[in-house]
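The chain below stands alone, shown as structure tokens; this is the form predicted alone.
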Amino acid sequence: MIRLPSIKINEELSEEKVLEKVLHKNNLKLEEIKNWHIYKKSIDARKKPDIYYNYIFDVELVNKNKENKFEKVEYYKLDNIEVKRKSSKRPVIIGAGPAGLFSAIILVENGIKPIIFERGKKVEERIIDVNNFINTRKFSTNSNVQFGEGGAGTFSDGKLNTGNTSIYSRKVLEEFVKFGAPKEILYVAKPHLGTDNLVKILKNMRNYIIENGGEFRFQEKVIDFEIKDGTIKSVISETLNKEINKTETDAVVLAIGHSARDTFKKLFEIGVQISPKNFAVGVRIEHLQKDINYAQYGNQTKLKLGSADYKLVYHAKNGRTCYTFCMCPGGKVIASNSEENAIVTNGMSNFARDGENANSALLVNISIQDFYKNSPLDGIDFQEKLEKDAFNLGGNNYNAPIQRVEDFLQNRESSFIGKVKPTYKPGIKLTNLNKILPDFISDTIKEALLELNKKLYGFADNDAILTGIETRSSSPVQITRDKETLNSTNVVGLYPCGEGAGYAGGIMTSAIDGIKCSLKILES
């Protein structure tokens, strides 16, 4: 195919009309076109109110002969792949997370046919322990906002923008459209599910692995792993009835998320080796998103732009970073924990992002040193005191502790709310958060959010929320593997993937990652 040079759409139109201005651009005609479609679609709003789109379509002509004249594109095809795996062992799965999921389906469509264990739930049997604690406070520790299936990005925004230029990015958008996601995520520029949606498409995609071969063992939880001569031989698993189960394989794809802290103290007391990384931790930041708009848009009224996002970082005078993460537009923020008598928060909004609220995580960047005694699970310690700290200033029933900006940035607990309303259920709590966050944490808070407010017109508005604590942005560890085949460092058949091992940040990449896992498997 052809790439055409993009073209400024300053009003609503269907993208058959798009198309023929692009065209008419680039004298060609619509009867000289085989095949067509929107490579990409993005907001430009940096001259408002003169905000546009940008459209860019890559076409197939009919005419070879005037491609010449044209950028030439080619997609990268996961087809025809050599398996040269013969092992008749079954490989194994841990997690049905992104990275566990695309893993799978990789292997089925080459014949191959993996067991997936899932510590939690069905997607649909999860929802149901999730608002139960919402309307009972009763947790469950197997089924939450972080394990069961589809992983902690389930109940999130469904975010599938990233920085990576993979050529499997492609692929794992094709592969949600396949299942159910809406066809506009393989070109805009931001692309989203929606918790709503990713309901539906997780559904699709397990019928699909089950279907081609693969089988899916929910509610049971892998416990040890057996290792000989430093190969892998098997793993342990535990049923939700107490009932011990030894599965030999030669192939483990370890994708058992950033929260699986059980699992990493397991991998490390066998000695598979595993190392500490940096993480960050801070607050959520909640505004009416009717502000957000227009501090991003005006009173831009010509076109149907949707709910705005944004992306701040501030570089701090003590050498911090704090940045904004995982921003939901339209949206709430949630209870992330994974474990009792803790406070974990996160943000979430469904595909319409038509909520009152707009929410981001605001982050501190925290380094090895600033954890680390002599343990690499020493991390995890600091985002467990963390989190039973902000239980414990909720009042000991998960409220999570709240406070507004004004009264953050003067260091003294509020008193009420103003005209953003939190979100954040089962229930909040009025507090001074100051006293459980680090002071090298508070004081890059209070300094980015001045910063940030110019960058951001309301950003550090006096009523905006903040909701502790955000401890789990990616994981404090790193399950160290060979570049090369992707094997554990020191445990051959291992392979650490995507998030919780230390080498993804987000559905996009774990996604990625676990394509890149199964096509060394079916490789080695």
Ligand SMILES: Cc1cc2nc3c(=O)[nH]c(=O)nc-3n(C[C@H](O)[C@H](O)[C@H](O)COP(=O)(O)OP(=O)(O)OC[C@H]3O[C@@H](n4cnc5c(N)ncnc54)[C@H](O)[C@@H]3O)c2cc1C
The other form holds:
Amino acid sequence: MIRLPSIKINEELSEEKVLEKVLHKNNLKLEEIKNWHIYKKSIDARKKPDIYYNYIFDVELVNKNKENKFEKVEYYKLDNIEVKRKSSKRPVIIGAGPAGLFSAIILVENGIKPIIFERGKKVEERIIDVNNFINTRKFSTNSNVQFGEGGAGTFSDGKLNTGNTSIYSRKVLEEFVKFGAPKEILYVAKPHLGTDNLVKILKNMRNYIIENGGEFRFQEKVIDFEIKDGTIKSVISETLNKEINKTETDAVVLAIGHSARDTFKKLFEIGVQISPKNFAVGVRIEHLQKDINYAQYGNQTKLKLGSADYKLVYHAKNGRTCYTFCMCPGGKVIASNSEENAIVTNGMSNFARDGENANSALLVNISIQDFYKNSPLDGIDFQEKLEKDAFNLGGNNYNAPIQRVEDFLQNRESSFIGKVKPTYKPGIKLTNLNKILPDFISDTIKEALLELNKKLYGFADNDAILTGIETRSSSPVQITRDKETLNSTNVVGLYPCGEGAGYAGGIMTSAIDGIKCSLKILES
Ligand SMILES: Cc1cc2nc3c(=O)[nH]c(=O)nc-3n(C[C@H](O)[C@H](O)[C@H](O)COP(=O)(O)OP(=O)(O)OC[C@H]3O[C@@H](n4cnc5c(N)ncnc54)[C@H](O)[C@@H]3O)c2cc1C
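Cool, the form predicted alone is there; where's the form predicted in complex with this ligand?
Below: every chain and molecule of the assembly, starting with the one above.
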């Protein structure tokens, strides 16, 4: 195909109408086109109020000779993979998050039938537990926003942003579309799925993996690993009824996510090499979505731009960086703890992103020196303490501690809620978050709020709401692996994978890492 130069469009037009304009601009006629699709669609709001869409089209011409005048593009496909694996043992995948699921897809597509262990429930049953917690405050340690089919990103905005433009990212997007995602994710600059789509997609993925020979063991947690002469031999799992199973294997994809603290501890105990890793800690910030729309797009009404997002960074005087992360337009702040008596925040939205509030994590970087005492797992203790402190500050009943930005800046307890109504459930408590945040974090956030307000009008609005505490934006450990084989540095056949192992951050990169690990299994 050929790539036509980008075109600016400042009105709402159907794709066909935009195509007509592009063809006209390039002296081409519709009859000359054999195939076409949009390669990229983005919004350019840099010169407000002059906002427009930027479209790039790829087309195939009937007359191949004429294509020479244009930029040629080639599409790489992940097919024709040479499968060298001869083992009769089935690979084991631990975790049915994006890393584990995409690892499974690659294996079944190439005739290998993995067993997938997932400590949580199937997505449809998991939703009931998540809602039950919101409504009754009864928390399930096996089935929650972190654990269960789909992994940590199921109750999310489903942002699929990545700077990674490899063939693998195309593969991930195509698979999502195959399983029910809107086709636009293939070309919009910042694709997202929303929780509503994710739930549907996950069921389809599961069925596809099963139809092609994969086997899911839901509510079965891997609790131990048998390693002999530096090689993986089997995994030991435990069912809900405390039944213990041993599964012999020679390839284990360890896609356990960043919240599997018990599994990290077991791996460390049996000698798998683990290093501490930098991460980040902060709060969620909520604004009215209409205020964010105004700050980003002004008063324009011509284009249906949807809910605006933002991404902000500030380098503070103390050398720390404060940045927004995982921004959810039109979304909600949600309880994302995986242990009892802890508060962890994160954000989610549905595909329409039509909620009243916008939310985002506001994080400060934590380096190893901030928490390291003598164990690579010390970062977990640092997270745990803050999560328990937030639980206590909220009143020991799963209410999240919240504060208005004005009060946070003044270091005083909030006594009322202004125009921004907090969305966190099961409940909230007005308080002073400065009480639990280490000084270096609260000082950095205070300085950043005022500076970021200059970049995004209203970011430090007096009534914006801060909800504590956000501790799980990335893994506090890395399970070290060989760059070439992707095997653990000291256990052959163990493939540390995805976010929890420290090789990804987000749905896309975790899914891509799952693909990469499976390609290594196929060629081993
Ligand atoms: C609320 C929320 C919103 C988010 N929003 C976004 C977003 O919009 N975009 C984005 O890119 N990222 C988002 N993220 C982050 C994203 O979800 C993660 O980066 C991604 O899910 C990591 O994928 P993973 O497969 O490596 O691990 P996970 O998704 O964490 O999956 C790990 C799975 O392993 C299972 N498991 C763990 N230990 C065991 C064991 N011993 N035995 C059996 N099973 C086990 C867990 O139950 C879990 O299901 C969000 C996260 C949360 C919590």
